[in-house]
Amino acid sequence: MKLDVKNIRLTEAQLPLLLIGLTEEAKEKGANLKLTGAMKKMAQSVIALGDFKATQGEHSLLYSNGKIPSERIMLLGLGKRAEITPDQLRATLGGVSRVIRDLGVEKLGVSLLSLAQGALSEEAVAEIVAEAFIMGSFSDPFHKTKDLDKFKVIKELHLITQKDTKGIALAAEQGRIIAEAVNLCRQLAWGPPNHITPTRLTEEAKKLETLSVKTTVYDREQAKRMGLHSFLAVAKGTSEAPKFIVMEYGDPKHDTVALIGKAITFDSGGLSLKPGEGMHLMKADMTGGAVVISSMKAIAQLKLPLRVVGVVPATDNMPDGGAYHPGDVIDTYSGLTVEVISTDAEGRMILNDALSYAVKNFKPVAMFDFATLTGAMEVALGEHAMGYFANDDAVADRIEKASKSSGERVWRMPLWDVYDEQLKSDVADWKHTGGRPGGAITAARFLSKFVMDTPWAHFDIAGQDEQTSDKGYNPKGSKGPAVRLIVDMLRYWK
């Protein structure tokens, strides 16, 4: 999507449409609605014959049958204006995006004045409407071959306003690298299996070498020299090559934070096989590493004053001869061993390795992955919310922090040392599942054992993976999640 700013006045754009942004007030009598001359008349037309009362993702198309150089105004209800957040504001812009990419309009204007409400300047408003655009009418057709014409596109986004225009263009270029990190994440984490191999993985990290971002892929062979025996038991029953992909983005001389992805490309639970029924969707048990790896290229365009250090095992999790089974004892890169009691609990066995060896040899001041790890989160949290886990508050207090800015809803989960009982084992150090109660907490109690001393966080994603329907920015498949969550961490760090 093309996306520039210009300085002109509403009545002098030419454009297919505008979007005009006003709250429920701009029916009281004498409301400034922010419009003049022919513009101001139509919107008080159509508010008069109560056609429009402004509430929340309510919109109204006017036809302007010549009376302005463009061709049609949509008026955007913002609800009342009190209770507008920057979060609602992109909602409702991205589901507004929808309805405008469907008339067949590919380009548009937007009137940031109008959307500025409250204590939103036009420089956030600039960024908002880029996210909410660009994830909003996002509308990938993957591998169809017919009708492809039903997938319309917005190919420009000009944002309007009468002020100086760099910094809004320098907000609106951050909302735009924001947003097609998430959308990457989304065509990655809704791919097929067949497709969204560890290979193909590997892949898009290396394409991220042109951002300045170095990449290290280490192979089956290499993984197995160096001592990530976790990570390949899960490997062992698939033919296709995993993938332990590390990108180091920065200057060494800054804090170095890790983010490290579960990124299993397809699931099938290995000999402790999954029913058949959902199974396909298996092909999303990657979408930690997606979320990883499009992070790490938001944060290089963005030129982060850190060093970002991202981590990736990326294998299939597959049946075979050579299978790892239940009761297997595995040792790890971390020196702990750790008895297998279920093979479908396979994330923890591929991040402990990854947590294990960022730790040593980064040594980050701090460190968070992110995972489809439990069902149990998905039951606990549903869509609406990821579940996180800390061993820090300081870590915790930025997660909350960047929650508010991103709009990302989280929750922090207990992380008591009382439930590492479930996890004893009579005959290694740790068992890797400790049973259906509190299983969420469990498998991250399991995994603070190869942290070490490093604040730590653990994101249990399971839910944010799969919307079945259009809601706000989020069209239906991958949310694409936590992307915008760690880009505003990261980029208020102090």
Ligand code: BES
Second form
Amino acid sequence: MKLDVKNIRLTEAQLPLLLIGLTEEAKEKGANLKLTGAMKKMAQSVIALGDFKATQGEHSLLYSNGKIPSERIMLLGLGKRAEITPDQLRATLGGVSRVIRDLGVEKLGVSLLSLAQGALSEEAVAEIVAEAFIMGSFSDPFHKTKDLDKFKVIKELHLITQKDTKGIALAAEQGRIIAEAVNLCRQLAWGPPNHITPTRLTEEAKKLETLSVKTTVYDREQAKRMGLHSFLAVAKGTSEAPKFIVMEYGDPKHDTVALIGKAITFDSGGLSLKPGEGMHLMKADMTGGAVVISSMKAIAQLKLPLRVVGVVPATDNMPDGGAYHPGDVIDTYSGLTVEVISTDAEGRMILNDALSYAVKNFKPVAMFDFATLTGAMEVALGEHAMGYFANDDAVADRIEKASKSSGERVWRMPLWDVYDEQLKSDVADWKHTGGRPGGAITAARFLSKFVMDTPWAHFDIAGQDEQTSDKGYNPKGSKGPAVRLIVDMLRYWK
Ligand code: BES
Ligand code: ZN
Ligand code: ZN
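Could you present the same protein in the form predicted in complex with this ligand, rather than the form predicted on its own shown above?
All chains and molecules follow, beginning with the one already shown.
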């Protein structure tokens, strides 16, 4: 989607559609239409007839019949002025972006002034509009060969203002970078497991080299020599080549933040085989890895003044004759030994190596991991929030702040050491599962053994990868979770 900023009056724009926001208050006064002559009368008559009340997300399409250069005006209800929040505006715009896309309109202008309600500046609105349209109108034909004309796209988005365009263009560009990273994450997360393999993820990570991200990828043999035995235990049952992907961005003189992402490119459960029903959804068990690769891209494009290291252990979890067994005792990169209970708890097997690898080799000041780790977390929070566990209140504060600014809902879960009782093993240092009670918490406790004293948070994003219907700026499918949260956390790091 091409983005630009135009310093013109709405009546000067010559576009297929102009989008104008209206609050309930403005509607009552009949003011703030920023329209003149016949068009203003048309809009007022729609309002007077009661056909448009400016409730949140409501929209009304008016045709100009040559009375102004643009062909259509869409009035968009913003609801009550006092209730508008950045994320609610993003969601309203995201919703209407699909309506406009599905009309077949490829170019539109958006009145920034009409959306800059309350404390929101036109710059802030520009970022929100860019994000909302790029995320909200996202659709991917994936591998369809028929009916491709159904996959309409908005090609040009013109932000219309009477203010200086420079700051607005900068804000819109940030929005574009962030939203495109979210869309990349969605494409990877929702792609089929025979296409989105560890090798394909490697290719995506390698593409970041054009943005000065140093990408190093270790194969099975190299990982073995490095001592990544826990990661390799999961990869034993698959003929698909596993990859341990390490991405480094930024100057080592800055503080280092590490991002770790679980990338199980298909989770069959291994020998502890999952039931067949719903198994296809385990194509998205690499969402954490997609989150990290996509976020690294946005971080590099935004040129953030930090050093950020991304570690993505990527493998299928399959049950062939060489597969790891329940009952195995596995050496880990950290030196601790782990008793395998269920081969379906493979996420924590690949993550523990990635966490201790990042700690040992990069000494991060903070570390965050993202993993579709437990069904228990999906049961607890559903699709509307990510659960996180933090061993450090300052890290938790950063997450809460980024959650507010990005609108990505998070909920802090407990990391009390009493849960370790469930992880005690008779034969190894730890069992890797603790049974059904508190399943998401014991998983987090297990991971905590591998972060040393690094300030750290673990995000269990199970449940974020299968939204069943369009909602706001999230179309059906993967939300591309956590990317905006990560970027907000890091761009306001200092
Ligand atoms: N990838 C799954 C978790 C998952 C479940 C993600 C549902 C998204 C939706 C994970 O590897 C897994 O299978 N976890 C097990 C752990 C158990 C064996 C301790 C689970 O949650 O059942
Ligand atoms: Zn599993
Ligand atoms: Zn899994």
